Structure formats: structure tokens, C-alpha cells
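Form predicted on its own, single chain, as C-alpha cells, below.
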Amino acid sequence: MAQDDKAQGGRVAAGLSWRQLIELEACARCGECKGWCPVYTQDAREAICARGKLDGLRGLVRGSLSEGERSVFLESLYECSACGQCHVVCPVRIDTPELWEQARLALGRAGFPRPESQTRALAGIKRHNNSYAKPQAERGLWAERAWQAGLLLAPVRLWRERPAPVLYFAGCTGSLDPAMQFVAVLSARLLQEAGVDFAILGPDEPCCASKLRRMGDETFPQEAAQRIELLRGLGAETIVASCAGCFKGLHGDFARLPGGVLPVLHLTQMLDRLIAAGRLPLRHAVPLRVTYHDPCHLGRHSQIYEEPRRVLAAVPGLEFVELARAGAFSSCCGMGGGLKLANEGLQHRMGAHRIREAEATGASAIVTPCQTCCIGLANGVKETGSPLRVMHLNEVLARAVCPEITPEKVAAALAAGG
């Protein structure tokens, strides 16, 4: 029995960089990371800390876990969002988000299972290409839709039809969650608004694949080189992408593979751009106090942290006032890394925790660039009763540039078009 734990360990250190097995030797057990750690705050286990975490995958790797020992580790490494926070934090600078990503994967390897709902979800995102379980077809009828509805400047056009100049990348959710729609509804209506010359790849536009790293898919390397030799076939000059997680991968995850380097821009870094080109009028005030709440994705993980603001700074009329832990230093939503998935109760108190945050700050709005943080906020509102509002920044800035435009409306038409 100990020779083949010793031999599980070793396929599961073979799986691991060599940094990353001196990562697991380098932690100086100081527990910083617990005091910061927002799953830990929700649920104070030793074993889901940074620390607990990579004293069970040390274990592992040696062989010297108790099969209860090890069923504590298998656990507490999938009920992470990997948001960054114990990077950020840690005396030595581990990099956990991607030790814990890569962990997922040598386990998966090495034969140990993952939670049966991520099983299923991943096996959902290889077969459907989105993670909604929808056609591929219906990838492209927000934008259509959205036009016959009035909402829209111009038709959106495919880029089948025609090339363009920049490639708008909605997403999965954005094109298919009915919730979350308008958040790519108000990107085309914006980018018109500047004047940007702009496509989408409607029903050929593929999932990200993101999520398959996050949560250890060995086939994500081979999905990801399909999707980069996809994009850059297509010389796009620019590609924007309106969510924090295809960001991620696209900007971050591609660029770590062979010709993975694409020209890749979130939405928010786009529009903070063409404001401060005079190409974006905000024309209305915006009379609201508000906090911004930022993206694991887009801040730790990319260093996107002053665009957004600079771009509430320009709406007329609004009032904004800082989270007492914002930046590096912002706590999770917990929508990340498969979480979800794995302890939906867990995330729902993560995400009350925020919201409780955010009305410490007297705002009554909390915004964020990410429609997956938008998610996850709302069911923290749900949590805690609490009349905060869950604003997308697009919404905000659809009040300054075409107040006529609601989400609320966006979801009315589209829903009624299908």
C-alpha cells in the first residue's frame, strides 16, 4: 500500500514543474495566507488555507498522506476559486493560482477523481463548446436580435461576412446567458457609439476553453491550440473580450503555449482608450455613489487595476468610494476556479461577505467589468437581503452614453425575439 501511494505521488510530482515541487518546500508556514484567504473566511478548516493546501500536496507527493489525510487535501483543493489572494500575501511568493491549476491537473493524471459536478461540466464544455449546454448556432442571435429590437446603432455583422479591424469576443455567457446578454448587447452598442469598425464570430465564435484549465482538463492544451490557430488565422488587429475569464485566457493562458501571443484587450482597457480619445461622449450625469469591485481575473491576474477606474472617474455625476480591501488586495466573489461547482453554498457566503463590504462603504451600487462577478455578487445579495445594487460597469456607462438602453430592457427584447 505504501509503495503504491509512493508511486501515485510520484505521477502526480512528475506532472509538476521543478519550481513548483521547491514551491512545496518553500512555504515558511507563517499562515499569512489565512488571515487574507476569503474561502477560509467562510469556512475556517486548516486544510483550505494556502498553507493546509500545500502541506496536503507535499504529503501527497510524498506518500505519506493517511487515505483520510488525503481525501481532506482532494477536498479542499477544488473548494478554491485560486483567486491570487495568497500570492499576493505570501513572504516568498508562491505562485498558488497556478500551482493549485496544475495540481488539478498531475491529480487528474495520476488517477485521483475530481467532484462529479466538474466532471460533468467539463465534459459539457468539450461536447456543447459553451458551457451552457446550448447550439453553437444560437452563439450569434444576441447581436441579431438586439438590432431588430432598435437597440443597436447598426446591424452587428459576422466575420464570415466581412472582416473588420477589432474582433468583439462576448463569451459564453455573453452570448447565452439570458441574465448576463446585455452585458454584450451594451459592448456593440458602445463600441458603435465610438465609431469602432468591429465583427463578431457569432456561431463560430468557440468557448474559451479557460475553464478546462482552471479546473485541471488535461485536454486543455490541445483545445487551446485549436482556439489560437482560430484567431490568429483570422488577423485581427485587436481582439476585445468583455469577460474577465476569456481575458484571462486569451491574454494570459494562450501566451504560455506556442504562438499563444495574440492582441488581446478586455473591454474595459478598449473603452478607457476611446474616452480618453474624445471618441466615447458621456454625455448624461450618472447621479449614484458606487463601489468597484474587482475581478480576481482581470486585477491579480492581470494587473488590470486603473482602467476601470479611470473610467468611472469620467461618468458625469457619480460618486465613487474605494472598498476597504481593493486592488491586490480585493476579496473573491468566489465564482472562480470551479468553486461553484464544487460548494455553491461556499460561493453564496463569499459572495455575501463582498456585498457586506460593499455596503460598509455607503455606496448603493456595487460595479464590476466581470458578468461572472455580476453573478456571483447578485447571489450574495440574495444572501443577505441587502438592497445593493450589482451593476456591470457597461450599464453605467450606457446611463452616461445612451440612457435608453437598460438591461432590463435588453432582456425584455432578446427574450421576446426568441
The other form holds:
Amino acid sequence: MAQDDKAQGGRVAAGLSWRQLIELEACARCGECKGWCPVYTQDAREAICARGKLDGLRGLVRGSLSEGERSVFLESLYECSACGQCHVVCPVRIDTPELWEQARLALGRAGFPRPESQTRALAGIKRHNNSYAKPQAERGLWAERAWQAGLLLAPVRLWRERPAPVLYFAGCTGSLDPAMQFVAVLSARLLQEAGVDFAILGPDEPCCASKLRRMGDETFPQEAAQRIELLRGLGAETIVASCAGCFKGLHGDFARLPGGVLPVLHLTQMLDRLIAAGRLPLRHAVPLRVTYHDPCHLGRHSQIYEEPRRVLAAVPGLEFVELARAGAFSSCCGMGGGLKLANEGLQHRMGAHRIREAEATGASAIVTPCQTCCIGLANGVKETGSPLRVMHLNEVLARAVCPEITPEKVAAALAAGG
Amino acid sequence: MPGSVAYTKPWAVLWGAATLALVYVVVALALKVRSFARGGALPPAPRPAPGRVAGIWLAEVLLQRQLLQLSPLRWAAHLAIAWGFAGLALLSAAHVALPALASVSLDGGAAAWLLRGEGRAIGKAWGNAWGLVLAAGLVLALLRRLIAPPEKAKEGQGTKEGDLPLVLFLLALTLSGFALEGLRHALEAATPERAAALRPWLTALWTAHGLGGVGLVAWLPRSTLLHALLSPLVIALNARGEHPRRDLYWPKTTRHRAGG
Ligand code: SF4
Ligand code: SF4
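Can you switch from the form predicted on its own and show the form predicted together with the partner chain instead?
All chains and molecules follow, beginning with the one already shown.
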């Protein structure tokens, strides 16, 4: 048995990088990560914070974990949104989110089970090329229907019909989630208002595959390589992604693979540039007091903090208040890293915690530029019964640019079209 | 020999223990390095300019900027302990290296001057100064744990339980060094009868202090103290291998921690 444990530990070690093996031993056990971890804040178990997970992984690699310790570790490794807060505060600078993702991959390879819900989700993404198990043909319908409903200034053209300098990458959620399709429609409308020449892939748009990396799926490098080849082959000058998760995938994860450095911008970066260039006229006042939630994938993981704040600052009549925990210290809503699949209740509590933090600012709305965070925060609103409104950044901008288009109108139009 | 006083020092015991400890440490560290080599290659990542990495390393390792942000008291304690250890380790290294260099005539007379001649006072002052810094750091660390634990420690979120004995052991070791110095001075000024009474105490304290130090070295690969060797390495590796980050190495911790 001990021999088996050692062999299994050896297989896990081989799946990590040598730097990560050093990181396991370098942890000073100081506990700084605990105080900041948004999961630990909701569920105070040592195993769940970064120090606990490092302890467990170290034991696993050495082959010295008891049966019970091993199952506790396995559970906690997946009850983590890989938000990266522990990386920012760790005095040793252990690259924890990278470590959790790589450990999930290494454990999978060594034959350890992952939560059934994640296994199903991963299989679904690979089977359908999207995380909603919908036919790919439906991917571009939002654009067609929005045009038919008069929500756009011009039809959104498909790349395969005529390429453009800019590729708008709507992502699975923006393309296929009825509650979030307004993000894609408003993105397109805002780009049109600014006179950007863009096209979408529509039915040819693949899932960005970043969820495969987050949950440690073995096939991520091959799946990503296919996407890299496809996107490079398009020859777009700029790829604009409106989802923070897609952005991290296309911009961060892919960059670590051969040929994977792509000309990607997040939509907020694009809008920030368009506003600065005077190309997006913000004509209408938006008399709201809002606060801003940094998505982990956009902030801590991709270093985009200032652009969305500049966009909000440009909106006339908007009053902005910063959350106590913001920027590199923004607390996670719990939607990332497959955590919601592993433990939905935990995500709801994390969302609720963030909503309470937002309420403390006195704002009437919490704004974020990520559709996944919108869903997570909305769960928090349900949990707390808060009167706070969760708004996507696009919605705020649309109120200043084209107030006649609201998420509700978009949802109604797309539903009618379906 | 100026400044030196005679009392029995069981060198054979100390060297025996030190040799065993060193062999153990070398083997344990070599096994660790071998276990690190089980890992795969690093993923390709943008390489920032070497100057930037050096700057990060100086700020994060030598000045421990991150800890200063998290808590000035914790920073002061940790910095004093780290620098105190480094200063004393340098002195011990000189005591080992200089005679070795002298034996092959490569020290230019430094060993005789520094260890036994007029320069001995400098070595003593160096040791006492860093000993004081170390002791101050350990006392601060002890106070943080016993009298004024930070908020998070009160909530059971602080430094791992079990490091209090380590702090106490280190403090005892440091204070025994000062006690040794005190007794040595007392012996210098003592009458022959008083000196005869002091010598066994000096021998006992010298042995305890020396073996304590050797024990600490032997414990290093198995204890959390290993982070003293590995964190500077991790900081350098991560600063080199990561995407260049604007937020990580000087984040406005204090501004945002209120909502903790
Ligand atoms: S903050 Fe870093 S060094 Fe401290 S316990 Fe957490 S992971 Fe380890
Ligand atoms: S990545 Fe986030 S959720 Fe996971 S341990 Fe670190 S702070 Fe906690």
C-alpha cells in the first residue's frame, strides 16, 4: 500500500513542474493566505485555504497521506475558484492558481477522480464545443435576431462571408445563455456605434477551451492548439473578447503554448480606447451610484484594473464608489475554476458575501464586465434578497450611448425570435 | 592571545556533532533536489528584463516589501530574524572558511588577524550586533504571538500553531550566546578562585549553545525553516517566469484590506 502511495505520488510529481515542486516545500506556513481566501471566509476549514492545499499536495507527492487526508485534500482542491488571491498576498509568491490547475491535471493523469459534475461538464464541452450542450449552429443566432428586432445599426457579418480587421469573440455564455446574450448584442451595438469594422465567427466560433485548463483536463493542450491554429489562420488584426474567462484563455493560457501569442483585447480595453479617441459618444447621463467588481480572470489573472474604471469614469452622471476590497484584492464571486460545479452552495455564499460588501459602499448597482461574474453576483442577490442591481458594464455604457436598448428588451427580442 | 580566556571547550564533541549534522543536511537537501527533479519542465513564459527580476528580488527578499505592506510589526520581526540569521551565518562561515583558507595560505593573514589577533574585536562586535538584531526580532515575534496577536491569529488564521516552540528555541539559543559572552567577560575579570568556579559553567553553556546551533542546522531540511532557503529561490523563479505583473510586487494592500 505504502509502495502504491509512493508510486502514485511520483506520478503526481511528474505532472507538476520542478518549480512547483519547490513551491510545495517553500511555503512558510504563515497563514496569510487564509485570511484572504474567499472560500475559507465561507467555510473555515484548514484544508480549503492555500496552506492546507499545499500541505495536502506535499503529502500526496511524498506518498505520506493517509486515506482520510487524501480524500479531504481531493475535495478541497476542487472547492477552490483558483481566484489567485492567495498568490497576491503570499509573501513567498507561490503561483498558487497555476499550481491548482496543474495539480488537477496531474491528479487526473495519475488516476485520481475529480468531482462527477466537473467530469460531465468537461465531456459536454468537448462533445458540443460549448458549455451549454447546444448545437453550434445556434451560436450566431443572437446577431441575426438582434438585427431583425432592430437592436443593431447594421447586420453583424460572419467572418466566413467577409473577414474584417476586428474579430468579436462572443464566447459560449454571450452566444448561448439566454440570460446573458444581451452582452453580445450590446457589445456588437457599441462597436457599431464607434464605427468599428468587425465580424463574428458565428457557428464557426469554438469554445475557448479555457474551462478545460481551469479544471485540469488532459486534452487542453491539443484542444487549445486547434483554436490557436484556427484563430491565427483568420489573420485578424485584433480579437476582442467580452468574457473575462475567454480573455484569460485566449490571452493568457494560449500564450504559454507554441504559437499562442494572439492579438487579443478584452472588450473593456477596446471601449476604453474608443472612448479616449472620441469615437464612442456618451450622450446620455446615467444617474446611478455604482461600485465595480473586478473579475478574477480580468484583474488578478490579466492585470486589467484601470481600463474598466476609466470607462465608468467617462459615463456622464455616474457616481463611482470603490469597494473596500478591489483591484488585486477583489474578493471572488465563486464562479471560477469549476467551483460552482463542485459545490454550488459555496458559490452562492461567496456571491452573497460579495453583494454584502457592495451594499456597504452605499451603491445602488454593482457593475462588472464579465457575464460569468454577473451570474455569480445575481446568485448572491437571490441569496441575500438584496435590492442591489447587478449590471454588466455594457449595460451601463448602453444607457449612455443608446438607452433605448436594454437587457430586458434584448432578452424579449431574442426569445421571440426563438 | 588578546581577548581570549581559557576554559574547556569539548571541540571533539562539537565537531563530531557538526560533521554528522552537515552530512545529514547535505544528504537531506540532495534528496530534496532529487525529488524536485521529478517535476516536468517549466511552461514557456515571457522573460522580463534581468534588471527587473533583480529589483524584485532585492525588494522582496532583502527588504521583504510584501511583509511591510501586510503588517509593519510582522515585517520588523521577520526582517530582524532574517538579517540576524544571515549576519550570524556569515560569521560562522568565516570561522570555518578562514582557517581552511589559511591552511593553504590563501587567506592573506586574515584568519590570524580576525580570529585570534587585533581584528577579533570586529568579529565579536559583528556577532553581538547581529545577535542583538536576531534577539529583537524573536522577542517581537514572541510578543506578536503571546501578547498582541494580529486579528487573524485571534481567529485561528495566523501562523501555524506549533511554531511557538521554534521561536522559543531560537530565542533560547540566541540568549545563550549572550550569556556565553557575559560569562566570558566575567571570567576575564575574575579572581583565580572565582574563575575556577565559572569555568564549568562556561564549558556547559558553550556546549549547549554549540549543540543547539548544530541541532538547528540538522533540523533545517525537516522544518518550516526550509523556507528561508527556498522562498528566495521561488521569488526569483516566479519573478522571472511569470507574465510581467504590475500588481503583485507592490500592491496597495493596506488600502484594500479593510474589507478583509
Ligand atoms: S501565504 Fe504563502 S507562504 Fe504563507 S501559508 Fe499561504 S501559501 Fe504558504
Ligand atoms: S485560489 Fe482563491 S479560492 Fe483558491 S485557495 Fe487561493 S484564495 Fe482561496
